[in-house]
Each structure stands twice: as structure tokens, then as C-alpha cells.
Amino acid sequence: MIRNEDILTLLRSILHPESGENLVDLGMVENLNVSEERISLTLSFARHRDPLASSLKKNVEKVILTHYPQYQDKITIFIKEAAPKPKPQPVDREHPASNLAGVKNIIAVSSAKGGVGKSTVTANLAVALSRMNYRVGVLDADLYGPSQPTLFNLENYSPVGEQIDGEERIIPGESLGIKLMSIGFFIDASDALIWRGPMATNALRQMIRQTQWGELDFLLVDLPPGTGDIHLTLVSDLPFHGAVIISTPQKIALADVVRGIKMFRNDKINVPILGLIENMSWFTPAELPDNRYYIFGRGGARELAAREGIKLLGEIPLIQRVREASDEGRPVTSEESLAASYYEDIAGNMIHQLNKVR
């Protein structure tokens, strides 16, 4: 006679893709019923409609007949989902979580082109403001490149925990007068980041909903390339009141651009664009200060914003201090330099657009 156990025994060789734990020891198998005539068992999802249900389902059938092929069309798989999750509000702007309450402009830093030089355009940005006398703090929210730690020279800050008004918050790191939240704090430098969709929003939406603030004029957040989940849970986590999109002038970089124009435009998500920023726009050698080298084109972004209705805050020219300063983990803006004054007007245009949309 077969017992559940020896069933049960089977179950723990097949493991959940996410999890990398077993069947049975995550809880997934219940009312496992083994007689002579049949052998009836429930999978229990923690997620409605879960995409793994129907492949798990398959393979626990096939394990089974595997072993006891008497069983053959005598196995009843039953699947048990969680319920659907409730429609997401939409995000209230004037009254936003108890630690967003004291920030009073949050800025999306977008690309929808890898490679473009997001991240350091937003760590200029943010030393630009914080030089106008503006209190300034940085979401690091891309989670398979979080570039922020290293440019403000953060690389070895270990967050810690307060309670506060009876809630844990995150201390965040601070550097140049920016507090900077990062998951590079949380993960070893030379580590791959291997997280499934799920496990990487959640670990956003910890971030975003524990960081202590406390009062600040802008909040930018560096998001990641692209327009997928994790864009998608920004903007139904995050009160935006405006986004900047940065480009490079090539064709193939503004393909994506507009990808991110739309994505910020849809009905459901609606987040004003301040601008379009042209990065690496042109080249000027030392010893030729009057020479310009349009690498990568000229003119696209100007062209880009001109077509789509949107202002162009800056063009920002290949400038090889930038890169020393970002590697040094001082931005180049927290100098006194031509550099500098490249973001610090854009600085300057973006507040403009803001209050002409607020």
C-alpha cells in the first residue's frame, strides 16, 4: 500500500523556480489524499492566476506516474490561488505616504536607453540643486545597476534601522549634503543581482516606503532603463509631480526615448515631462576650444522635442572631467567649473518647468 509519506517523498524533488525550495516544504502541497483507487492532492499559489501553476501541476503528475504508473489517468491535481489583489488606487499626489510627507517635488530621471548616462546626469542634477540651497535627496531605484553608491562615493555605507513614530525606517547615506538610498548598500558590489520581476519590486517598494526623508525640496529618482515592472511600480508607488528624460543624440537612442514618452503620457500613469536632456551632445578638445565634434549626431534630441512638444532643458557636451569627477565619487558639479555650469542650467530650466505644470 502507498502511503502519503512515500507520495510526499516524490513532491520533494521538484522544486519552485523562484524559491529554489521544494513543493512540500513551502507549503504548496495539501489535502494529499492516497488510496488504492486514486491519489488526490491540492497546490496551494500564494498568487492569483499564478503563471507556474499549470508546468508544477504537469510535473507533479509526471513524478507521481513516474514511479506508479498504475496511477495513470487515477491522479486529481487541484490548484488553489490566492485571490485577485484589488485594483491599485491611483497614486494621491497631495497626501502621499507618512515618509514622502515632507518632500515636496519628486522627480523621475528616465533613459528607456541603457547606457546613456542617466545616472550621472542625475547626481549633477542633484549637486546642482543642493548648490541652489535646495534640501536634495536620490532614489536609487536601478536595481541591476545601481551606479549612485559609487558616484557619491558611498560604496561602503551600511544602512540602518530606526523606529520612528512607531514605523522601522532606513537611515539613508548621505554625501555633498544628498541623502542617496541605493540597493547597492544592501548587496555586494561584485555580486549579480539574479532577482525574478516580484522579488525585485518588492525590494523596491521596501525602499520606497521605509526610507526616512525627512523634509526635502527634491527627490530624484534614478530609474532604470526601459518601461517595465519596475517603471510600473514606481509610478503607482511614487506621488511624481514631473519626469526628465535623458538621451544621446544618435537615432537608436530617441527610438527608446519615445517609448518613454508614451509611457509617462498614458492615461493611467500621467507624469508631466519637464524635458528632454541631450547628453554627449558634442566633443570640444582642449587644445581646439573652438571645435565641435558631433560623435553620435547632432541634433536629435532638439529635433525629438521639437516634434513631441516637450522642452529641451540642456545639451550636455562629452567632457572628460565629468567622468574623472564621477569616478573620484564627487560629482563634477560640486566644482567650479564650465562642466558644472552645463547642469546647473538645466537645474535652473527644469524648476521653471515645474511650476509651470504644478
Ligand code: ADP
The other form holds:
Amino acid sequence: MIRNEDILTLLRSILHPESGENLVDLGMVENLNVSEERISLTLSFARHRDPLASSLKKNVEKVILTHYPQYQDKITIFIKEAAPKPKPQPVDREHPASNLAGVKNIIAVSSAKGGVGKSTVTANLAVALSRMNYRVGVLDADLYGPSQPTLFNLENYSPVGEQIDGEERIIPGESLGIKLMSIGFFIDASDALIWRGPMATNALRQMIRQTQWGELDFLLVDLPPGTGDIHLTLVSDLPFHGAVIISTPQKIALADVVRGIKMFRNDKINVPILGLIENMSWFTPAELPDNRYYIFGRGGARELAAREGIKLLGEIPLIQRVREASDEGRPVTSEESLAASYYEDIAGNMIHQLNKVR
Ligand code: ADP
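In place of the form predicted alone, output the structure of the form predicted in complex with the named molecule.
Next comes the full complex, and the chain you just saw is listed first.
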């Protein structure tokens, strides 16, 4: 008589191609039932329509039949899959959550890739808008590398909770007159991997719904790079009025920008794209002020913007002081400098585009 344990031992020899662990230890084998007439079991998948389902089912069957050929045509394998992910719901921009009721414009700052300067642009645009006398907040939702606390020298800030009008609220930090809430206040950067799951989504939701922004003209949201599930959560929870996309001129960075454009244009999301910002467009050495070196390529963002029918809001060169000021915790736009003028021009162009769509 064959026992359940005999079958489980066989199934331990089948490894899940993605995790490299065996099906039994992964907890994928359920309801195993072995009798003389039949073997039945359920293979449980954490994803909806898992592409590996049919090949793993075949492997299970094959392994059992190799050892116990008498079960030919007597094996039943059920596939259990997780429920499909909810589709993003269109956001009701007219009725935002109560903590966002005093925020006039919510702008997504996004990029297809990491390291293109999205966080630096967000911080400098925030300072530029603040210097134009707007009331500004920054929501740093970049789970993969929350850098706003460093950019605003608020690394040691611990947000406190408060009951306001009977509701639980979190008080943002403040630097250079800008209010800041960051996922970085809640996570230890070394734990980033753990935070990419549902816990991250919950922490983001809490920040979105509970931050006490008060009255703001602009809330800039520093999104994680790319176009994953987390973006769908964010765009379905935040009533964005517009989005800007940051890229370098490099072909490989621009290729993915199109995907970002599609995401915002998706029927369910439908956030107006205010424009593209090209960062690291060229480099001019101090000793050769008339020379421009196009290190990452030239004109790529301008062409892409024209092709996609969106505005190029500006081009920002590589400037050493931009990086230094960021590391010092005071975005360069807080100083009188040529560097500041790039961000100020972009802020002006962004407002112009926003006025067209609102
Ligand atoms: P992202 O948010 O897209 O990952 P960051 O804003 O963190 O990118 O920028 C990546 C690095 O490039 C940082 O060290 C930043 O200081 C630097 N950086 C960004 N823009 C510029 C620029 N225009 N000139 C010089 N350094 C820049």
C-alpha cells in the first residue's frame, strides 16, 4: 500500500523554477489523497493564472507515474489559484480623502528607471515652487530608495501620530518651509526587500490617508521607479491632477518611458501627463564653459516627447553642485545659482501645463 508520505517524498524532488524550493516545502501540495484506485491532490499557486501551473502539473504526474505506473489515468490534480488582483478603480478626484481635502494640486513625479534623478528633481521642484510662494508638500513613496529625508536633512525625523477632529493623523516633517512625509521614516533601508510586499502597500496607504497636510498648493509625490503593482495602488489611492516623467537622454532609459506614459494614459488611471524632464542632458566642465559634452546621448527626450505628443518641460545638465547640495540636505534650488534656474524654469513650465489641463 502506498502512503501519502511516499508521494510527498517524490514531490520533494520537483523544484519550483522561480524559487528553487521544492513544491512540498513551498506548501503548494494540498489535499493529498492516496487510495488503491486513485491519487488526487491540489497544487496551490499564489498567483492568478500562474504561467508555471500546467508544466508543474505535468511534472507531478510524470514523477508519480515513473514510480507507480499502475496509476496511469488514475491521477487527479486540481489547480488552485489566488484570486485575481483587483483592477485599479478610477479615482474620485472631486472627493479626496479628508486629509487631502486642503491640497489643491497633487503631482506624480515618476521615472522608468532608478538613478535618473527623480528624487533630486522632486526636491528641487518643491523648493522652486516654495520660492514662488506656493505652499508645498512632498510625499516620498519611493520604496526602493526613499531619499527625500536625506535631501531635506530630515533623516532623524520620527513622525508622530495625533488625533485631529476624531481622526488618526500623522504629522509630516518640515524643512525649508516644505512639508515632508516619507516611507523612509517608517522603514529601515536594509529591510527594503521585506517591504516590497503587502506590508509596504499598507504603510503607503497609511501615509496617503493619514498625513496631516493641511492647506497646500502642491503636493509632489516621488513615486518608485517603473510601472509595477505598487504604482497601481498609488494611482488608485491618490487623486493625481498631473504627472511628470524624468529620464536621462540614454536610449535604454527612454525605451521604458513609453511604458510609463501608457500607464498614466490607461483608461482606468487617466492622469494627464504634464511633460517629460530630461536630466543629466550634458556636462560642461568649469574650465571649458562653452563646451557641452553629451555623455548619455543627445536630444533623445525631445524626440520622444514630440513622438508621444507631450511637452518637454526642460533639460537639466550634470552639475556637481546639484549632487553636493543634495548630500548636504539643502536642494541646490535653495541657493542663488545657475543650477537653480533650471529647476525654476521647469516649475514654471509645469504650472503652465497644469493650467491647461485643470
Ligand atoms: P532617482 O531618484 O531617480 O533614483 P536620484 O535623484 O537619487 O535618482 O539621483 C541619482 C544620483 O544622481 C544622486 O547622487 C544625485 O545627487 C545625482 N544627480 C541627479 N541629478 C543630477 C544632476 N543634474 N547633476 C548632478 N548630479 C545629479
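For clarity, a rigid core is taken as the largest C-alpha set superposing within 1.5 Å between two forms. Residue numbers count along the first chain shown, from 1. All values reported here derive from a predicted model rather than from experimental measurement.
Check your understanding: With both forms fit on the core, is the shift of the CA atom of T76 between the two forms 2 Å or larger?
Key -> Yes, T76 moves 2 Å or more.
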